[in-house]
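Just one chain follows, in the form predicted on its own, and it is written as structure tokens.
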Amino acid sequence: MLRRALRLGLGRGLLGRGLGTWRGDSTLDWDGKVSDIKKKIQSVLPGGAWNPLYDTSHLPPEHSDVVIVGGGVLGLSVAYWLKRLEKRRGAIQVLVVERDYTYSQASTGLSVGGIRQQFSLPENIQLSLFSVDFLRNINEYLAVVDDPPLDLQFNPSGYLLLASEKGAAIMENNVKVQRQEGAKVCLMSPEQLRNKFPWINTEGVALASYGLEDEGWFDPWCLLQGLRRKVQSMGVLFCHGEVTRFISSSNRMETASGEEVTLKRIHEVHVKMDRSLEYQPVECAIVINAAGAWSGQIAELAGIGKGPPGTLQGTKLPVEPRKRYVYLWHCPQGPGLETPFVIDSSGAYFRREGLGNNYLGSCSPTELSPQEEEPDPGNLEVDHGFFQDKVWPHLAQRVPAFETLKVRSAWAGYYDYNTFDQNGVVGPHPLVVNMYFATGFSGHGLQQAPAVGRAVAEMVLEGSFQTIDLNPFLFSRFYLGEKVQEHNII
């Protein structure tokens, strides 16, 4: 019956999600008694003007309608839609708990910033068509009144996807799939790409698809600071901080079946303060979990996965950090100034970076190597033996000019990766019922994150998705054990 119900959606109503719920009076005239305390205050002490006895500035407020865990782009995003489509202006509060003010760790920043509509999922197509859509008109969206315009620096050269014998059928497949929701996707022979890439080895390539209008890359540090300005020219609040600890109360309640199952609901939200052992509980009645690589480790922290193996309750968020490394390389000879994303049948990639013969690219680990070669996500230092061993030969059996390329630089970054699918999760939990999450789309989440932001704001405020349809990304997948399985996955 659990099992049954969770199919429905029928989940999400097992209790009231609304923003009000938990605003009792304790809160609502919070102002009034600050106001009696600070009279009282005064009273003992000599002169009259007020003087605050500890600076608390720097603390988080007391009291959010919505707590943000993570502020990198998802839950910059989420921030925005929700002051976006908020029934009145100044009606919802919204606090974001960053942990790494610098952003230096950050997932957004270190991306190589790709934009497509090239998956195989329509729910993917989807959200990037509508996320793309908001990048070039970016402005309309995030203009903060007497700031400079933004310039996202978005390159539409399109992603080219190259597929051998084995993999051509399911790219014809999905190459359907997208042009049945609007992407402009062509498919190209052998000796098509020979001619219009002239400087592209086929050696291997069965087929090609490449996107012809709204793919490419853009600049993710400026779109990251851009939704930063915009959110808090609309009110919401940043605390530099880490989410240690939630104070939650449980119900037990029967299904209809006379099955058990346990709600919890979130009260309470301890931010300890950057640098110092000092915490501040924050009161909420919404928690959104968009921590990125660390949102399994915040879920556990609310109680998520720890029930008996097999059961709703002991169901884990199956998100983790994994390492990916980026290169950047000199390549005088290299493609031109009409080279797209190029990603290759072994699972390397590239693109042009700027306009002085350099390159961006790399392979994602579980293309090439064993489950066990994972790079060590305890630090992001470069492996520049896996470029040597594991891309460089692919790239240069696919463009013969990068057999003299040099490597100029290197980073590492981290993909919130979910181990069970590869897609995103979205929407609230259904036993911690006012957790919602966006997070574990593997790597597209940049791309995605302003349709995912918007879809999120949705389920909180409105109880179900409006736009774009992203019921099977829901938890309850998880317990259920259907995947919905992203084929393109870079």
Given for the second form:
Amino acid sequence: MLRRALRLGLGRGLLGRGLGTWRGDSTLDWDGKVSDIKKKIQSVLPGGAWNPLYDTSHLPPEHSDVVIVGGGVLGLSVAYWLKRLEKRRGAIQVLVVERDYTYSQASTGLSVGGIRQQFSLPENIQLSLFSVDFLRNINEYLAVVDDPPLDLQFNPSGYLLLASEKGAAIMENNVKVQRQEGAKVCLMSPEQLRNKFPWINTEGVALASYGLEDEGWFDPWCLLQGLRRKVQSMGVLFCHGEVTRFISSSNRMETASGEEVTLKRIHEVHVKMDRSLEYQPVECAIVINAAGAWSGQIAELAGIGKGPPGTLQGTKLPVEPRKRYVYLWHCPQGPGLETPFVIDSSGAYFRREGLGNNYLGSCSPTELSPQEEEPDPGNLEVDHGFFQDKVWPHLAQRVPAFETLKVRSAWAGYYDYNTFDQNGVVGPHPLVVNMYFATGFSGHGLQQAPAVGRAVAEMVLEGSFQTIDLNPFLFSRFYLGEKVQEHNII
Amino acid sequence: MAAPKASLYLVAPIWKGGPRGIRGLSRTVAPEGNQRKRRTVLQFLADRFYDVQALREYLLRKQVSKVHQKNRSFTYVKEQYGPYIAAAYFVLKQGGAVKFQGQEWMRPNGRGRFSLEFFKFQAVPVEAVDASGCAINYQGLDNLLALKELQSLSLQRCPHVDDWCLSRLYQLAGSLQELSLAGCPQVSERGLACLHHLQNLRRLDISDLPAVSNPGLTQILVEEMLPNCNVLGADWAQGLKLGPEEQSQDTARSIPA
Ligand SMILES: Cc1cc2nc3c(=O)[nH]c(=O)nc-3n(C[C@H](O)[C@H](O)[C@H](O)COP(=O)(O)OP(=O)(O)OC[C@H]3O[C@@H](n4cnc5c(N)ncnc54)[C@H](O)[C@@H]3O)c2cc1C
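Form predicted on its own done, so how does the form predicted together with its partner chain look?
Below is the whole assembly, all chains and molecules, this chain first.
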């Protein structure tokens, strides 16, 4: 501001002098000029009287057909499919609002990047199968002329799930479903397991299931950046700001049974600009809630869950941030190149990271015992004691080589945790009619993002799910109390 | 506009034609300078005119679909003549060579023609396929995976063979003894990790893989993973410098496999 003021004042001063010389007026009223300039400077400084036309080019547009809250992998995937499935080029305007472009807290960058088809719900398996196809052809889906192809760094090493005596029957059933859906998964006895992976201690293992194709891990940043680049080339606008408020209108209606319901429609989204008090109202037709772990707050802003308990109006979006740790360790005698993504029957998991005998893994607190305390989600600090007490013992029991390991580093990230049934929430809200969800995936949101984006875009554009039927994942299940149970939540 | 001639490429690789063009698209690491030079006039136009942009996108898509076209599966041939004939037909059409059990190698002549007499070998399994330099990709690999007696497979310098393809080779685990991936630009250590399924493998050539980040270490790990297999590998000049092991490697290489 000061620099601009100075430049303005100086420019005018020079101009004045130039004119003066031209007029041949050689006796400059220097004192007068100086005081003039001083006055000018004063008026331009904050609090002064001079008020130039205000430049608003850094603000988002005042209208956009669709506003997507959250520029993580889910938000960008929805943007991509909206643009890809639109009937005419440029038919819909899409604005992505993201408050932190360093993605320092976003789950996408902090995840471990796994993809698997070993779920128990057919919907989840289908979502993953669709996504893996997307990832395989990522350079066709996300090709941008003139930009180099993406290097997804996919490690097709598969997932290996271990089941105890108790879980064996469920595992067998799950694998049956997975195979029906087209996943390439095989079952292994403890003996076969020992032959294949001699570094595993099979004590307490009754059955194992092993993904042969399309499972493994990849670089989440690559997917995020690839989506961003592509979406930008398709004309989606980005805005660095935070969604703080929704302006909506309500409409009282009566159902056929005489019940009164209030339908809401969001008209404006207020976007507060980064590091400033400034905000811009954006008029819009549709809002997509893809704010990951914070989507519960966004839903609350829209008035979701503010009503008498037990009613549809009073049903909250049950998504909250849950802190999860990931540890990276080194173990010279550890398992080799063939190591898959191993998930122990205790809930502890690990996978190989690169070539230098490094591994990363962890365990979710609730897996061990349900009444266990969740860590405080207020910050992203890592509890190293958790590894010592809760993760390492299980790892060392399963893979004896891990007796001697050295933790190199660790980080924490937020699961977009759905407390109701740990599955995604997809599609419109029944009362706030133009808010659509793409959230709540509780630890498998990254791998399903390509498919979920498409499902949401279909819902917005066509009014129904076309490719994969995600009706069980609609918001109304929270009100109806219908859990969609997934056995393989990690 | 005084732009260098090179910048007039529409879609950079497409005018180059031939396998080099194919590789241009699949290249993962683009040399920076080259890329820069080409991004001038047409990029300028594409940024400003939708038609030019659309045209370039169209050409890019066209290039991709050409590869898909080459790799579609011959369902009709397969149904009529069985998997061996279908696979042989696929490979020969791509310009590769096949060997039926007890027969001579068969390959197309210089103009890509080949005789169809192999259609009489319906019941004879294919035991070796040499698909060096072919435009075979994930989809096209389906044709080969049906060959349950395949003992030797060469995918040398195939521009579209990537880690995803390697993850499907486990289907040949029962028979495959020799595999060459030398010079495949898209194969990395991540794909090689899947080869642990191939327990019958006796000879594996993983030399000259530009996408492998640490050839020396990768070779050691692959050898550990496949203890019964002779791994021809990295050029030691670019990998680790290990005294004794380097020597043992050299002797291993001179043994004709
Ligand atoms: C440790 C860990 C391991 C994981 N491992 C896996 C795995 O192996 N496989 C897998 O598939 N998934 C995994 N996940 C889950 C996966 O990371 C998430 O499900 C997925 O990234 C969710 O994507 P998202 O776009 O919804 O969320 P995010 O990436 O968190 O994006 C949400 C964005 O919304 C922004 N935002 C929030 N509020 C506002 C607002 N008011 N205004 C503007 N912007 C806002 C945030 O800044 C954030 O960038 C893991 C997660 C963690 C934490």
